[in-house]
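In C-alpha cells, the next block holds one chain alone, the form predicted alone.
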Amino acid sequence: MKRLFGILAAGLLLTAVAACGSSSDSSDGAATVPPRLKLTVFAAASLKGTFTEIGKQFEATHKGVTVTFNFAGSADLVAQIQQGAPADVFASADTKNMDKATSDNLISGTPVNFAKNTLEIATPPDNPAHITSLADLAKPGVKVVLCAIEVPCGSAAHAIEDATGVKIKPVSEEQAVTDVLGKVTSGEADAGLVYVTDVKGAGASVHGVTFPESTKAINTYPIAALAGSKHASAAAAFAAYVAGAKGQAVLAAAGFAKP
C-alpha cells in the first residue's frame, strides 16, 4: 500500500512538474517570438513625403515588417553610411553620391534609378521680391536661400548657373533642400530653388515659379540596398517597391518624373 502511495505521489509530482514546465514554455514561447524586422532606410530629404506614403504600404504587404527612415541631404547620408551608420537601403538625389557609396563597396548589386526631378523656385505666397524669372535671382537686393554644392539641389543650381551665366550671391546655403523650403516659407528668403515636387507638396505655404533653364540639370535619382545590411531580402524588396508599378504611383502623384 505505502508503495502504491510512493507511486501516485511521484506521477503527481511529475504531473506537476510537467504542468509548470508547460506554462514556462508557453511564457518563453512568447517572449521569444521573432520583433517586427526593422528595416533603415536612408533617404534624400526630397523624398520625405513620397516614402513615408510608400514605407506604410510595403508594411501593409510585408506582414513583420517595420520601415523607418532617415531623412537627410544625400552627401550627409553617405557620409553616415561611410562612418558605419546602420541602414539597409539609400536611395540618393543624385548619381554622384550613390556612386561614392558603391565606390566604397558600400552598396549590395546594382544601384537602380527609380525617379527625375528638376528644380523649381519657391517663393513666400505674396512673392515680395516679385520674382518671374531665374535672372531675378541676382537682382541685388533679393534674398536667396540656395542649397550647398556637395547637396544634388545645390550642384543642380550651380550647374544652372554655369550654363545660363546667371550668378546667384544667395544669403545663406543649406545642407537639405527641406532647409530652404523652410527658410522660404518662414519669410527669412525671398526665395530659394528647390525641386519641382518640394513646391507641389507645399502646397499654399509657397508660390511656383517655374523657369525653361531647369532643363539644365536634372536630377537621377537611384536606390539601392546596402552591403552592410543584416535583413539583405527585405532590403532588395524595397528597392524593388520603389522602382515597381506601386512605388511609381505615388513618386508620379508627387511630380517626380520617371527615371
Partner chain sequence: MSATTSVGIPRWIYVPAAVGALFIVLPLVALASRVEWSHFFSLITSDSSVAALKLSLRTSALSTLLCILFGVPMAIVLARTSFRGQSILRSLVLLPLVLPPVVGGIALLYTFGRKGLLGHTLDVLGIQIAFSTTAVVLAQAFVAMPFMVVSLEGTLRAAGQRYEVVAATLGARPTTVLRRVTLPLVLPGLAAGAILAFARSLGEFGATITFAGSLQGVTRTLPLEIYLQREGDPNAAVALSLVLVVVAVLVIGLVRRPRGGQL
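Next up, the form predicted in complex with its partner chain in place of the form predicted alone?
Here you get just the chain by itself.
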C-alpha cells in the first residue's frame, strides 16, 4: 500500500515536471534553419477552420516548425496572455481586444489587420418566419437570438441597430456566436445574427440571409507577434503569412472579406 502510494506520488510529480518543461524550447532562430521549433498561436474561435488550414500550409513551407493553436474567445485569450501564457502569436476577432494587448505592451511591433467579417442573418433551413431582411427581425412574434453586447458579435449587432434604427427584441442574448448558431440550427429560434463565415461554415443546417445594412458594423481581425515570444522571427513570419497571398486565399474561401 505504502509502496503503491509512493509510485503514484512519483508518477504525479514526473507528469507535473514534464508538463512544465515541455512548453518552451530553448532554441531561438530563423524560420528556416533550427530543428523542431514549436510555434504557439492564440487565435479567436471563429478562425478555427481557416487557421488550422493555414497552419498546415505554413508547416509545409517552413521545415522544422510545428504550429499549435489555442482557439478561444478573444477576451479569454488576452486574459491568458496577460497571465503569462506561453504564446508566440495572437490573432484577435476584434480590434478592441488587440488594443488591450497593445496597451499592456504585450505586442511586438504593430498589429496587422488581415481579415474582415460582417454579420449575416441565419435562419433554420426552412426559414419558418420568412425572414428576408433586417427589418423582418423586428416583427412581433419573431424569435431572434443575438450575441450579448459584451461579446464582439453582440456589439456588432448593437452597432447595426443603432445605425439603422431597427429595434430587435431578442428572446436571448448568448455568450458566443456558436451559441446563437446552435439555437438556430435546433429550430428553437427563428433567426439569429451571426458572422458570414459562420453561415458558410454551418453548410446546409442553416439558411443565410444577407442584408445591405451589415456594412454598418464590420469586424476587423488583427494579428501580431507577441513580445514574450522566444521565436520572434518565426512568429513574425507566421503573422506575415496570414496577411499574405496564401493566407488570404484560405480566408477568402471561408467567406472572410479582405481588410
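On a predicted model such as this, the values are computed, not experimentally measured, just so you know. Numbering follows the first chain given and starts at 1.
- Look at the two-part rigid motion between the two forms: residue 83 goes along with residue 108.
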